Amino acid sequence: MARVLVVVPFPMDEGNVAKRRAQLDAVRLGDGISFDYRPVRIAPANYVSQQDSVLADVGILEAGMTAQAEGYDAVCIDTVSDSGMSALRSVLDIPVIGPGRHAMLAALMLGERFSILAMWDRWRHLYTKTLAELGLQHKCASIRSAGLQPNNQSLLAGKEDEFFPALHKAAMRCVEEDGADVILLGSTTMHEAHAYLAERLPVPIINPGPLTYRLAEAAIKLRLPHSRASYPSPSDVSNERLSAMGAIAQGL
């Protein structure tokens, strides 16, 4: 049985973790793989500034750094920011999958230009950073926000009647005005809107979280780790110090 650790980017209770775990319903995986969800202990309130990005990297690194020693075969990061991905790759030999860059690369298997559909515009810097790192600015037709305030705990629950049509309207503008032939959901917090949008859009729409589960499964079966040439190991692995920071953040 292959085991995958999914690092949830905010501290949360089991009820809200279950909303993240519901992403598994969107993808068919074999019986030979299981997923565990672990919230971080260190996190910003949201991902809207450079300070937030630093805290997110540290929190996700701390939550996932012992995954290999715990017997996991891969790690998936449950945020399109891909926070902590590079850091975890430097300390782990098992595959570490971030949904942001992998959704963009998958979009290019389906079409020529993609748009990123966001909840609100304050997440824009997360996408422009990844686009620049991949050199894919010319493949991005647009980044459009529906102007909706996200909730990283309850996700879209109770707001479907307001949020789903607003997201559909923004997505159609990506297609009709910007020329996108593939749409990416700009956050794993938006996964509950995927089925609604997929039924109503004339182009494919990628659900980034479930995509990482499938890619993790493929990486495990194909025995494909990340390259040490790109992600060299640190001279000193700071597990104990990071764990102490996590304990302080959690109030232990």
The other form holds:
Amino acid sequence: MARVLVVVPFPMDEGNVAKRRAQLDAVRLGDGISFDYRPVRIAPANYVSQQDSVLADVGILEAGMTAQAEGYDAVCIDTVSDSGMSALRSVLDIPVIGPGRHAMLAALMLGERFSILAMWDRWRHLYTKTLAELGLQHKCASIRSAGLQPNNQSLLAGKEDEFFPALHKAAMRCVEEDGADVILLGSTTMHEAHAYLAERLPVPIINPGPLTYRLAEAAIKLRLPHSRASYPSPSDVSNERLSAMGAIAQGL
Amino acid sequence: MSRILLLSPADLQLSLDQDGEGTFDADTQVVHRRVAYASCPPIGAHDWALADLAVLAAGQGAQDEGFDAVCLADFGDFGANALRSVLDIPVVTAGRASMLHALTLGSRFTVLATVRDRNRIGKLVHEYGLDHQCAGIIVMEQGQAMEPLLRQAEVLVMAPGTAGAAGETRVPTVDPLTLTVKLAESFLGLGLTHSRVAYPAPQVSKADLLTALAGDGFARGD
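Starting from the form predicted on its own shown above, please give the structure in the form predicted together with the partner chain.
Entire complex below, previous chain first.
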């Protein structure tokens, strides 16, 4: 049985972790694979500035750095920001799957230009960073938001009637005005809107969290981890220091 | 049950190792057919036009035959966009999928190829907008030691005919054939297929004409 650790980018109770775990319902998986969800201990309040990005990188690194030693076969990161992905890749030999990078590349297997559909504009910096790293800005038709304030704990619950149509309207503008032929959900927290949008849009829409589950399975079965040349190992892994940081954050 | 049609070029002896190690989902069934191109090896535009036609003719009926996805094993991605225009099921192609997937593993990729595919791969890299991400296309020559050339690679993509040429290496090595089938499974598991906006359907189907033009050009190997 292959085991995958999903790192959840905010501290949260079991009830809200279940809302993250519900992403498994959106994908048919192969045999012999299971997923554990682990919230981070170190996190920003949300992901709207570079300060937040630093905390997110450290928090996700801390939560996932022992995954290989714990016997996991892969790590998925439950944020399209791909926070902590590079850092984890530098210390782990098992596959580490970031939904932002993987969704953009998968989109280009389904179409020629994609748009990123965000809840609000304050996530824009997350996408421009990954696009710049990939050098694929010319493949991005647009980054559009629906102007909706997200909640990283309760997600979209109770706001479906307001949020789903607003997201659909923004997605249609991506297609009709910006020339997108594939849409990416800009956050794994938007997964509850995926089925609604997929039924109504004239183009494919990628649900990035479930995509990572399938690609983790592919990476495990193909024995295809990341490149050590691209993600060199540190001279010394600061396990103890990072664990101490996690304990400090948890105690605050 | 996922039924996947795998089309491979008849001039290459590609075979999918449907091993017992569980690489693929237990309910995946791959049907392998070989497609003969009218002009082979496909090293230039004349050959490519005829290869497009042959692959399109060989795959256009896949959906009606009950297949859930089509995989194209030729790294040249011949006929891929045309097939997407006439099929609603996913069409996963060795060249495009391998190079994009390589970028999930590292910043830049190196393609190891034979002279058969060198020009075509260069064209595809440019068309896919990956000039900056492709570190190079290394053409394998008989008797040449490849390891020194490949030592600096971040990710290796092994075009057909180069299997084993990299020797023992710690560099991630993408095998396009197994990757395409695995990605097809992934898209099916997620309910995804290609964009109809990117690949619009023709107003008038020419399936019969295509079949007639291709003649007996493709041999069934299932």
